[in-house]
Structures are given as C-alpha cells and as structure tokens.
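This document opens with one chain alone, in structure tokens, the form predicted alone.
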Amino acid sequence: MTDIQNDNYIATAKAHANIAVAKYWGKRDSLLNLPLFDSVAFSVDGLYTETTAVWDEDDFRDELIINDWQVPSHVMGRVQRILDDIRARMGWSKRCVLRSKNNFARSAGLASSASGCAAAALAASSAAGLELSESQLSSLARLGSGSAARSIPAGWTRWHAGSAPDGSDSYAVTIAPPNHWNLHVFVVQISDVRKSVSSTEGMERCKRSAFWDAYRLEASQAADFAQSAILQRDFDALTKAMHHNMMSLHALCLTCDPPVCYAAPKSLELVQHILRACKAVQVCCTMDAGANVVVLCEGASYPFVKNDIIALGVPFIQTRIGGGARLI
C-alpha cells in the first residue's frame, strides 16, 4: 500500500454487480463479513454503480446519496465500515460524501450492494490518497458487503474464505478474464421491489434449518466444481454446478425458521423452462437472494433463448461478462 497524490480529495469509480455461480451463504464472522466457504461468480457488464467520493474537513458527518436520495445516517452501516477503515489508515478525522448512481434496482437480488460497496471502496480510498492492491481493495469492499469482494476483480472470480481471524486472507481474485468464454448473459428483471428479507437475515435464519449441516457440506465443495467447469469451458458441467447450487440454496431458504421465499411466480416459470430447455440447448440460469433470474447461454443457443425470454413478457438486459472496478 502506498500513498498517491490527490490534493482535491475526490475520485469517481465504477464497479459492476456480480452473480454467484457457487454462492456465498453463511458467515464465520458477521462484523468482518467473512464467509464460511469459498464462492465463485462472474461480473455483469450491464449492471453497474458509479460513485464519487469527496473527503472534507468541514463536513460534520459522512453522507451517502444514492440516485439523488440521501440515505439516513443511522442506516449507513455498510459503507460506514469502509469509510472508518480508510480514516484509520490515514489517521485523520475528515468526513466523506459519497454520491452514487445505480443503473438497476437496489435490494432486489441483483447484487446492488456488491457493486455499490466496491465502487465506494475504490472511490473513497483513491480520493483519500491511498493506492491499494486489488486484494486489499477486495478486502476493504468486503467490509461493506461480503459479495462486494467479488466486484473488485474482473471476469470470473473466486472469493477465498480464508482462515485468518482478521480477514486478511479473505478476498477475491480473477480465475478467468472476461474474454475467457464468449457467453451471452440475460438479466431477467422479474421484480424491482425491495426484497422483504435481507441476505444477511436470510443467512441467519437458514442456520436454524434442519438441513443446514447438509447444505454447508455441499456448499463447501461447490466452488471447486464451478471453477473447474469455467476453466475448461465445459458448459454441461457449469449447468450442473449452477443449477444444483441455486436449487439447494432456495430449498434451504424454504426450510429455515421462519421460512423465506425469494422467488416469484414468474421466476419459477422461467427457471422451470430453463431446466427443460438445457436438455436440448446450451443454456443455464441462477437466482441469488431475490426474484430476478440471470441466464447464460452459448452462441448457438442465443436466438432460441432470447425469443423464450421475450415471450415471458418481462424486462431484461442483454449483456456479457464484465470487467473489474476502475476509476473513471
């Protein structure tokens, strides 16, 4: 870590949402957002957050403004951890104003907290004059939102759970660049309504499921299967890994105490269609903790998949595997 010259204490960063192939679900440390096991994801080029950070001695408190809405100070907890860490590194008392814009719905299962906290970490640290390595940035973003660790590197990423109590070995790395596999990505926006149960609360509830131990054992092996499929560009293996991991997670949520159902009727309709279609064409899908569905397919399957999504009658974004967080 070295200091960089930034006399104006201002910087703007862009970070993409990421969608997990092998999911992050369960924490060994809630304060530091340390996961119980590794996860694997891909950056989504068409979903992003742009954030400008400004540090100033005259500000009496930190501020976060998202899409022109000022977040109340008492619910700034996620980014507050990031800003407090930067202040501690710098040894100063300056306050930070973060102005952020998303091009997609917040808290709807499309990893808005991941792109938001990743953009905030890069913008705020750069504005402060810190030049952090990619792993240091990933760890810093993780303080705000666990999955934000995966929105710092580019392309296909793996977030290492690590074992150090301070989280120093828990960060994400690129396992394959964006151009490693030319896949089409469809983000199907089933709902833009804020989910009623947050991911953090859902994780805690799932620990009270009778099936938690079985899920934890399977999930601890999921990242290895997913990474192998990605590196070999084995679509059938990727489909099997994604679908098993997705269905296991959502089944677990239905058995937790009290139960959580993140899917909507249209979500299930599309997932059922993909499960049938993947027997004939190269297509697969996943859902994180929300109703929206992300579909992957190879080029030969593209026309059929797109027509089927259009027939569903809901908005969608057609995009590709994205890059890492960067200053703009």
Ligand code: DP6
Contents of the next structure:
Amino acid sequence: MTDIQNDNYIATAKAHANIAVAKYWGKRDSLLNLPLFDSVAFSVDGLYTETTAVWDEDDFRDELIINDWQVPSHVMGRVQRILDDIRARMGWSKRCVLRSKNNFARSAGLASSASGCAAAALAASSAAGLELSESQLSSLARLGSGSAARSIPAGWTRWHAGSAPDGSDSYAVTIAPPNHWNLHVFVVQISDVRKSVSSTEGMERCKRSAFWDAYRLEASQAADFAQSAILQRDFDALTKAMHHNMMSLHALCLTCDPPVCYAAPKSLELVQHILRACKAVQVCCTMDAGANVVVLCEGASYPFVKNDIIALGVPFIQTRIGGGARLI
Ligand code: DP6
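Next up, can you give the form predicted in complex with this ligand of this protein, since the form predicted alone came first?
Let's see the whole complex now, leading with the same chain.
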C-alpha cells in the first residue's frame, strides 16, 4: 500500500454487480462480514454503480446520496464502516460525501449493495490518496456488504472465506477473465420492489432452521464444484452446480423461523421453465435474495432463450460477463 497524490481528495469509480453461482449465505463474523464458506460469482457488465467520493473538512457527518436520494444517517452504517476504515488508515477526522448512481433497482436481489460498496471503497480510498492492492480493496468493500468483495475483481471470481479473525485473508480474486467463456447473461427483472428481509437478516434466521446443518455441509463444497465447471467451460456441470445451490438456499429460507420467501410467482414460473429447457438446450439460471432471475446461456441456445424471456412479458437486461471495479 502506498500513498498517491490526490490534492483535491476527489475520485470517481465504477463497479459492476455480481451474481453468485455458489452463494455466500452464513457469516462467521457479522461485523466484518466474514463468510462461513467460499463463494463463486460472475461480474455483470450491464448492472453497475458509479460513485464519486469527496473528502472535505473535519467533521464525522458523512453523506451518501444514491440516485438523488439522501440516505438517512442511521442507514448509512454499512458504508460508514468502509469510510471509518479509511479514516483510521489516514489518521484523519475528515468527512466523506459519496454521490452514487445505480443503473438498476436497489435491494431487489440484483446486488446493488455489492456494486455500491465496491464503487464506494475504490472511490473513497483513491480520493483519500491510498493506493490499495486488489485484495485490500476487496476486503475493504467487504466491510460494507460481504458480496461486494466479489465486485472488485473482474470476470469470474472466488471469494476466499479465509480463517484469520481480522479478515485479512478474506477477499475475492479472479478465477477466469470476462472473455474466458462466451456466455450470454439475461437479468430478468421480475420485481423492482425492495425485498422485505435483508440478506443479513435472512442469513441469521437460516441458522435457526432445522436444515441448517445439512445446508452447511453442501455449501462448504459448492464453490469447488462451481469453479471446476467454470474453468473447464462445462455447461452441464455449471447448470447442475448453479441450480442445486439456488434451490438449497431458497429451500432453506422457506424453513427458517420466521420463514422467508424471496421468490415471486413469476420467478418460479421462469425457473420451472428453465429447469425443463435445460434438458434440451444449454441454459441455466439463479436467484439471489430477491425475486429477480438471472439466466445464463451459450450462443446456440440464445435465440430460444431470448424468445422465452420476451414471452414472459417482464423487463430484462441482456448483457455479458463484466469487468472489475475501476476509476473513471
Ligand atoms: C443471496 O452481501 O447482501 O446474494 O454481507 O449482509 O451485506 P451482507 O449480505 P449480502 O448477501 C448476498 C447474499 C446472496 C448470495 C451472494 O451474493 O453470494
């Protein structure tokens, strides 16, 4: 880590959302967002956040403005962990103003907190004059939201859970670049309604499910299965890994106390359709903690998949595997 010159204390960064193939669900430390298991994801080129960070006078009242909405200070807590960490490294008491724009709905299972915290970590650390390595940035973004660790590196990523109590070995790395596998990505926007139970709360509740131990066992192997499918470009293996992991997570959520159901009827309609279609064509899908469905397919299946999604009558974004966080 070195200091870079930034006399104006201002920087702008762009980071993409990421969608997990083997999901992060369960924490070993909830303050540092340290996961119980490794997870694997891909960056989504068409979903991103751009954030400008400005450090100014000595005052701890940070500000966060998302798409012209001034976020109330009591809900800024997560981004504040990122800013507090930077202040501690700098020995500062300056405040930071973050202006952020997402090109998609917040909190609807499309990982806006991931791209948001990754963009905030890169913009705020660069504006402060810190030049952090990719793994240090990934750890810094993780403080805001765990999955944000995976929005720092490019392409297909693996977040190593690590074992150090301070989280110093818990960060994401690229396992394959964006052009490794020429897949089409459809983000099908079933709902833009804010999810009623946050991922943080959902994860806590799931620990009280009678099925938690069974889930833990499977989840501890999920990242290895997904990574090997990706590295070998084995679509059938990827389909199996993704569908199994998605179903286990959503089934677990239904069994926790009180239960959480993230899927909407239209999500299930599309998932069922893809479960049938994947026997004949190369297509698979996943849902994070929200109603939206993300569909992956190979080039030859693309026309059928696209027509089926159009027939569903809901908005969608058609995109590709994306890059990592960068300064703009
Ligand atoms: C289902 O990263 O939103 O999308 O660390 O509490 O902010 P916090 O949780 P968050 O959880 C994401 C959960 C998930 C799976 C995943 O992205 O791996």
